Structures are given as structure tokens and as C-alpha cells.
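Next up: a single chain in C-alpha cells, the form predicted alone.
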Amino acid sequence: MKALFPRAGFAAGALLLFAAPFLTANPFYQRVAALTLLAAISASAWNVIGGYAGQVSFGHSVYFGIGAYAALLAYAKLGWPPIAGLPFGIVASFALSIVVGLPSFRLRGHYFSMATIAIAALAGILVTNWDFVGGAIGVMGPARARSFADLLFRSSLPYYAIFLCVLAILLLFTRLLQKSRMGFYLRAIGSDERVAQSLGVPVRRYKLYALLISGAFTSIAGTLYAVMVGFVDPNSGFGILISVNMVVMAALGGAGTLFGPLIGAAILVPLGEATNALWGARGIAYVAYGVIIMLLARFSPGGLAELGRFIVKGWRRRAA
């Protein structure tokens, strides 16, 4: 009977995602959900490596970079569909994660930061001199829609179901993984990288099974963006914010569990396009991002996630 009540609520909340943008027909209600779940799918991308292996990566801006420029590129050098350009940036993001994650896993906490950070700066740096990139100008997409696979709408209630589809597999997938030995030998590196090397765990290798699979996923989202917007350039592909609203999200709802990123985004999100709208300052988004970042630290570090399992456990004891 304990069980039903969790499971009530998580059917409730399943249904609710999936109808809400069909219940309005105000179009800025229907674009946030979809950026929403754009957000959702960077965020659980993103915390495969940082939530679940314990390496915060402030670097993640890049694989999202990739994946938006192949969608773009593949259309403005090959006149492909955009997103014929995703298989190219999960491939650009593989070899990416291999290249940097060999040297740069010898590096523990702090350091691995601060190394993600400054290869997400020569990256932007790279693209915004590279004129077979478009330089700083960036790339546009088809401006109409030559057929269906160009995936240009007027509406973005067909990207929500495209966005929701994607995010549904990276759940489904990223809740195998957890029940997966290497699920268990993330969490283990997560909670003590030195115990669990000294227990046999192969901890360079597995983080870079979680590298490589966080760094495809978020060049999926980078192009789904590109594929929606239909416009790229070195700060909206390559942007330090990228990475940061990705962290701040999976914080926020919960790092290294498996709604928590999803938590994390559907509030995030809509504030920061709430204080554009009514403000026009994004600014005050960061502001109120900060403030929520700090009581979390001193009242729940868990994130959200944390904080709904003790309101659960002390209703549950009351209950009995």
C-alpha cells in the first residue's frame, strides 16, 4: 500500500508532462515546454558523468556544440536534412571524449573542472576563428522547408513530442544503467574514487564509459536545438552558460538520480524565460538561480530529490 501511493504520483506526473502543452494554445507556453524538455535531456545527459561518476564537468557546453554545428553543417555543406548531421556529432563527440577524457581523467575533483572549462574555451576560441564553421557569425539552417525531414514547424508542439520521445530513451536507458554493474561501479567512483580502485573497480575505464555515453547524448540535444532553432553560432553552441545551466539543473532536482535533472529543468526553465518575458533581463534568472543554489547547499545538497525523500519518510512515519 506504501508503494501506491509513489507510483500514483509518478503515473500523475507522466501524464501531466505528456498533455500539458496540448491543453493551451498560447504558443510561448508551448515553445517553453518544448525548451523545457531540451533542457531535461541536457541535464540527464550531463549527469551520467557528473551526478552518477562524480566528475562535474563544467565543460559539457562542447558535445552540445558539436551536435548543433553537424546538424547545420550538414545541411549548409552537403544541403542534407539537419538532422542527417546527428550520427556525425555523436561520432565527433566519441572521439572527442576519448581524446580528452584519457589524460584528463588522471585529474580528481577540482582540477577535472577547471580542465573541462578550459577545453570548452579553446573549443569556442577554434570555432569562432574557423570560417569553415562560419567563424563568429555562426550557420543558418533551411529557411523553409524543402520536405518533412527538414523538421521545420510552425508550431512547437511537434518538437515537444520529438524532444519527449528522446528524453523517455535517455530515461529508460539511463534506469538500466543504474541497475547495471556499471551502474554500481559509477556510484562507487562517485562515492569514493581511491575505495573504490582499491575494491578492483577499473576507474579510468569507467569513466570513460560515462563520458562517452553523457557526451552523445548531449550532442543529440545540441542537435535537436539546432534542428529547432535552425541557427548556431559560437556562443549559443560553445557558451560556458550551456555547460552551467546543465550542472545548476541536475543540482538543483537532484545530481545522480534519475527525475532529478527532469526536476531541476521544469523549474528552472520556465523561470528564466518568465523574468526575459515580463523583464527582458535573463540576468535576474541567474540571480534567482544563485539564491536556490545556496539554501540548497546549506538545507538539502541532495537537491530536491533529497529533500522530497525526507518530507516522504517523516509522512510516512507520521502515517504509521
The other form holds:
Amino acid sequence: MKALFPRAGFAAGALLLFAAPFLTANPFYQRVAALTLLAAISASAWNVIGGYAGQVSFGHSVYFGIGAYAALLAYAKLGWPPIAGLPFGIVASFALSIVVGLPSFRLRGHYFSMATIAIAALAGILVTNWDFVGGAIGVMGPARARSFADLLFRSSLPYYAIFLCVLAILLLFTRLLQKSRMGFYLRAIGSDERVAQSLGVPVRRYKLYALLISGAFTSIAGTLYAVMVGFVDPNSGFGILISVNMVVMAALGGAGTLFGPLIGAAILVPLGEATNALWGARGIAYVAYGVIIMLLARFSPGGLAELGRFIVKGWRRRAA
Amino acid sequence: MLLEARGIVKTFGNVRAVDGADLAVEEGELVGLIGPNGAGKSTFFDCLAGNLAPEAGSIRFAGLESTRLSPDRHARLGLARTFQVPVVFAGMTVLENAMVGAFLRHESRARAAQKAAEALEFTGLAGQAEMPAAALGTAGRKRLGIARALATEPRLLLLDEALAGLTSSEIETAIGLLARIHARGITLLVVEHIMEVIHRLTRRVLVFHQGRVIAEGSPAEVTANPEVIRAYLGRRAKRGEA
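Next, give the form predicted together with its partner chain, keeping in mind that what was shown is the form predicted alone.
Every chain and every other molecule in the complex is listed next, the one we just looked at coming first.
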């Protein structure tokens, strides 16, 4: 029974995820559903380095921006369908991880986080002042589909399907990672680097592996965003709020857990879209974010996953 | 010679924490390293395990020049250590903690789990294997630190005050454990400042004071050594003068 329950819960959750947008004909809800999955992809990607390995990056928007710009530059400069920019984004994310990420691993804790903020801010300024990539104006995607490969759809449902596939791959990959030596090593690093290293964990190498994986998947999220929205500028590609979103979603659901980031995204994206729709002001959602961060830090640093475990434990104790 | 250190110097600002320390440990030995608080034992230890790079001197482990190798390379060569303050990987179970050590020599998860379970069995933690490691008390954490280190299948185990902070009955259990580890053929270097423990465990003791080894011999010999007595008892007098 105990073994059956999570499996049944998992199946129900997967089915609900798959069916959700088809239950409504309202394009607004469908769009929110698609955006939720997209946010879940980037938060889950962040989770690999920020959650499991405990290296809290506030600069992951760099990878998102790279992926988004790679897609739209592939169209604007080469006339290719935006999705063809995907491998370029991944390669660029690898290069960034090695050139910039590796040296910043010398910093620990908050200092690492601050370095990542600086890197992301720098990248934003660089792109804003670089005319070749559209400067402050940004880059546009194709206005109408030239072929199916442009992946331009009026409905959000095809995007939802694409995002769901990518998210499934990422979560499957994360699950395998979690069970492997690398997963154990990353969690050990996240918990105490010095002890991990004394047990033979090559800390910097494993942090780099985690960053390579995390950065590549975040850049894929950026590419998918650009394909769907068809426009990116320095703010929507490299803005700090993009990084903050990933961190808050993962932290809310439970950083370092498999489904935590997805749960966080499923709460925060609809919340953000609802406040935007109701009050129009873009700021309200971020006020809510601030409150959530404070509540989390005070009552449940492990996020909803921890809270859930706690409740289940109490419930079992009462039942016994 | 399994481990050999010559002329190790490590300074922090103006403090020469380790000041020309020498040490030699043969394969199969159980050596005690004692000294008053602040003698530089832990710093010396960190140098031996690769956690700190000494400014001068050289260390050879298992026939290799190991002075500037990282701690993980040391672990791979067969040198494991515990820490004075027992830190556990808080988000993991007791078994998973030990598995991190076991993964060093076994990539397969099943094999690592098996080796980790053996280490827990050996250290008397088998009953707590599925418990969250954070739920362990001090004695349990210290034992888990040893189990984790054993799971790396070391040739030499460095124990940094493995018995400090334990009750007398816990110390009895721990002494038995260390003797069994030694009986398995693992060389031990044990840092302690409790003399009785050293008396019962080892035949060879090094006394550390002001960053270097000032005496060496059997526990009875070193406790009779006037220089050792001065190092242990003379501190208060010295502080009074200053």
C-alpha cells in the first residue's frame, strides 16, 4: 500500500498534467498552462545546480537569454527557423559554463550567488549595447509561418505539447541523475563540500557537470520561449526577474526534489497571470513573491515538499 | 613507510600553527597524536589530508609525493579522515551518507549500497540505516563519520578527536571500534587530547606542542617526559607571566 500510493499519485499527476489544457477551450487558460510548463522547465533545470548541488545561482537568466537569442538570431541573421538555433544556444551555454562558471566555483555560499548576479547583469548590459544582436530593441522572430518548422501556432496547445515533452525528458534525466553516483555526489556537495571532498568527491568537476547540464536545459527553455513568443529583448531574455522566478519556483516547491520546481511553477505562474489579468499592474505578483519568500524562509526552508512530508508524517502518526 | 611528513610549516598571519613538524607512520601501526589545545594538531592533520597546503616541507603517502594533492586525490590513494566537528549530509539517510563514501570505489548504486551497509554494520549503525542522518546525536554522528570514511576502503584512517564530547560508556564502545578497525589491517593515526584513551589504544604516541613534535615513544614514556609535562601543565604559569 505504501509503495502503491506514490505510484498512483504519480500516475494521477501525470495524467492531470497531460489533460489539463484540453479540459478548457479558453485560450487564456491554455496559454497560462503552456507558460507554466515553460517555467517548470527552467526551474527544474536550475534545480540541478541550485537545488541538488546547493550552488544558488541568481544568474541563470544568462542561459535563458542565450537560448532565446540563439533562436531568434538564427532566424534574423540566417533565415533559419528559430528552433534551429537550439544547438547554438546549447553550445554557447557550455562555453559560458566553462569560461565563467568554473572560476566562480571558487566562491562559496552567498559570494557565489552574488557573482552570478554580477555575471547576469553584465550580460544584460553587453547585449543592450551590442547592435549586432539588436541592442536595446531586441530581435523579432518570423511574423508568419513560412513552413511548419517555424513552429508558429495560433493556439497554445501545440506549445504545451512540446513543453511537456521537454519537461518529461528533463525530469526523467533528473530522476536518473538522482539515483546515480553523480546525484549522491551533488547532494553531498550541496550539504558540505569539505566532507564530500574528503570522501573522494572531485568537487569542482562535479559542480561543472551540474552547471553544464543545468545551463544547457535553461538555454533550451530560452529557445522554446523565443519560438513561442517570437520576440526577445535584453529585459525579457536577461532580466534578473527571470533568474528570480527560477529560484523562487524551485524554493517554493522544494529545491533539490524532483517535482518541487514543477509544483512551484504550477502555483506561481497562474498566480502571476491572475494578478496581471485582475489588476493589470505587473507589480502585484512580485509583492506576492516577496511574501512567499519570507514565509518560506521562516517556516519551511525545504519548500512545500518538506511541508508535505511533515504533514504526512503527522497524519501517519495519528493513524498509528 | 605509509605516511611520512618532513618539516611541515603552516602559518596563519603571524601564527606559526605548524612549525617544522615531522611524522612517520608504518603500514599497520596505530599511532596516537596528542597535545594540548591549540598545539596545532588539527592544522597538521589538515596538511596531511590535503585540506591545507603547507608553506614548507613535504609529505609522502603510499610512496607518492602527496604534499599538494587535493583531499579527493588523497581519498582515492587510500587516505580517509574524520572531522573534529562531526558533520553529516543532512538531507540524506544514514545509509546514503555512507554510500557517498562507498561510491569512491564502486560506481554501481547497488554495490555502493551493499558496501555502505557493511560499513554501518561494522560501526554498529545498521539499525539506524534508514533514519535521516540529521536525527543522530553526537555519538551517532561521530560513528557515521567513521563509517563514511571506512566505506572509502582506506589504507590509512586519520581520526580527529573521534572521542571528544562522548560519555564514558560511549568512549568504551568507540575504543572497541577503533581496535576492530585496526584489527582489519587499517593503519590508524588518532588525534586526541584525552591521555587515558591514548594509553589504552596505542603503543606509540607523538606529542605535539607549539606546532611540532616534542616527544615520541610509548604512552608511559611520554607521560614521564619532563618536556611533555611542562607542555601540558606549564601553560597556566606561562599565561600568568605574560
